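As a starting point, one isolated chain is supplied in structure tokens, in the form predicted on its own.
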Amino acid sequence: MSKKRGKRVGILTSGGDAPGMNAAVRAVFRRVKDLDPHNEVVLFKEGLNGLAGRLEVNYLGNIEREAIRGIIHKGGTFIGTGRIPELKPAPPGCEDVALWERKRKEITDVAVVNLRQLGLDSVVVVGGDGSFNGMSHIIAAYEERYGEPLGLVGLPGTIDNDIWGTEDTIGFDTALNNSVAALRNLRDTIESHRRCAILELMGNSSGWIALAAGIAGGATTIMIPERPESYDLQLVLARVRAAVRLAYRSIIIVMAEGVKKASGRPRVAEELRALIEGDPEIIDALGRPLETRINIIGYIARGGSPSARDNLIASQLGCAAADLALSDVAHAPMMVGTQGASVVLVPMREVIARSPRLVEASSPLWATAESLLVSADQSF
């Protein structure tokens, strides 16, 4: 008598690593078995890059439990990650359009052929919006070439905590925690000197780590790259001019990487140092230049073993993207978030179309934010 075969689920991580993507794999993993002990799962490595890489040295088939055994406490990701930027449509100032494309097309084509020879069913993705777009674009070459649909699950994995139709991703929460622990490691030995610290946090486009850890931490400012008023150096230096005249002893500036590219000042960190250092208020109020500091936490703020709740999220979803891989209904490409205590199922389309999801002027985030931070006129 034949072995019963049950479905095939392919898993991958991609894009930036994120704390929780290891629990997230686990999840599906072991929600696939325990729906039918037939279910065979196979694990991409490197991202998209194992995808449309050699296949015999790419992909782990049919994992049983001991491969992922004791991977939940990890940070990263154990089977890999990677990020292949041709799969999007050439970008505006492209030299060459055609060599573009036709990278883009050979490395679809080894994609699509890699999951037609392994007889999958569905395909679970834990990335951000662009991984999500390159497996959009492949399963939709897949389904036009074989005339057969393959099911597509993303997982929302991102320390940036930007992807639309999701209150949470996967890693932001560790990476916040890990923020707000340097900015309080920092303002130890800023308070003992009476100083000034410009800490720089991760935040491309968007400014959710920046605010929530300079909220958390109880920074003096903020600056993100969504709202310009945040980063109008002379609106920042009459803040530190009002903590240094209320007698602050450790005045601390949390400024996303992203207010680099969105104030078109490379070096907006050292201009501000230079305005702080050489304030003739601030001279004459302290009797000297107040010594400001730069500091970049980088991809330390990624790092390390996953938080409780990045852990909890990724197994939420991850048992709810597993179900609904192998949902016998067939759907269009859908991700799993969260709105709430509840999971919710967003068409992945609208998921790509709208992120990144930015800090907006109405977010009660920020509103809370203006609240607390030092104002240039605070009398208390």
Second form
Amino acid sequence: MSKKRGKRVGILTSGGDAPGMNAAVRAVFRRVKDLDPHNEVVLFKEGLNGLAGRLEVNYLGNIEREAIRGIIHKGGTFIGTGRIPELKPAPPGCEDVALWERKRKEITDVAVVNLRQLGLDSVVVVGGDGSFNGMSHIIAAYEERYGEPLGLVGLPGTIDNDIWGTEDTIGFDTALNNSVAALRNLRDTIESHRRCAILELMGNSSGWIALAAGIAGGATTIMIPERPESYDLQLVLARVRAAVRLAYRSIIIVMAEGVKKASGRPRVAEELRALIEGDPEIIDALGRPLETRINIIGYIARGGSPSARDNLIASQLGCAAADLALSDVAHAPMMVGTQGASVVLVPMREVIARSPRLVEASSPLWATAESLLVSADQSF
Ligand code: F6P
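After the form predicted on its own, can we look at the form predicted together with 6-O-phosphono-beta-D-fructofuranose (F6P)?
Below is the entire complex, every chain and molecule, led by the chain shown above.
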């Protein structure tokens, strides 16, 4: 008698790795098998590069429990990740659009054939809006070529917390905790010398990590790409002067990496340092220049063991993604996200169109920051 086969679900992690991705993969696997042990799970290695690469070296077929044992506590993604910029339409200013489009088609064709060869019923992708975009493009090409639907479910996995349609992304909480830990370490040394520090944090075009870490870590001021007044250097200097007047021994300016692009000044931190160190008012108050150090946390905030919260969100969303991936109802590509304590389904088309989710002027977190940061005219 031939062995009964259930449904076959493929999983990949894509884009920047994020702590909690392992818990998400584990949850999808366990739920898929829990619902019917005849169901099968296939893992793609190296993200979209694996899906669109040489299949024989890039996938783990019909995995068993042992394949994902002991991964929940680890940072990064144990199956690897990657980006394929050419899966997007040619960017403005591209020198050879025809070549770009040819490459895009070649990559898409390989991915589509690989998916067909594996006989998948659905694919779950853990990543950001760029990965959702790339996967949606591949799935649309698959359906056009074979005239059959192929399910696609997205799980928001990025430290940036900038995906529209979900309040949480897998990885943000860990990166936030790592950033606050770095800020606390920095404070010890800055305070000892009575210095100033500019701490650059990741976040791509959004300021969520900087904003949340700056508030939770008690920064003097925060610069984020969404709020031009936050990176007006004269306004920042005025806050630093106020902190000097208030006799702070440590002055910490948290800056999101996206400020460099938003302000059009790739060396904005260096410019700010020169302004602070050369400011006559501060020199007069201290009797010396305020030494200013620049620190970039970079990838250190992205690595490390996932926080309990990230693993919890990843586990909840992973189960919901498995349910959707196995549902009999044919559906358009969807993302599984959070709204308050609830798990919600959001059409991926909408997520892609409205991402990145940025910090709006009306954001309650921004209002909190404005009340708590050192103001230029601090009256108490
Ligand atoms: O999207 C996550 C992120 O860590 C961003 O904060 C950062 O801008 C980017 O990825 C860095 O990407 P890469 O790993 O390709 O250098």
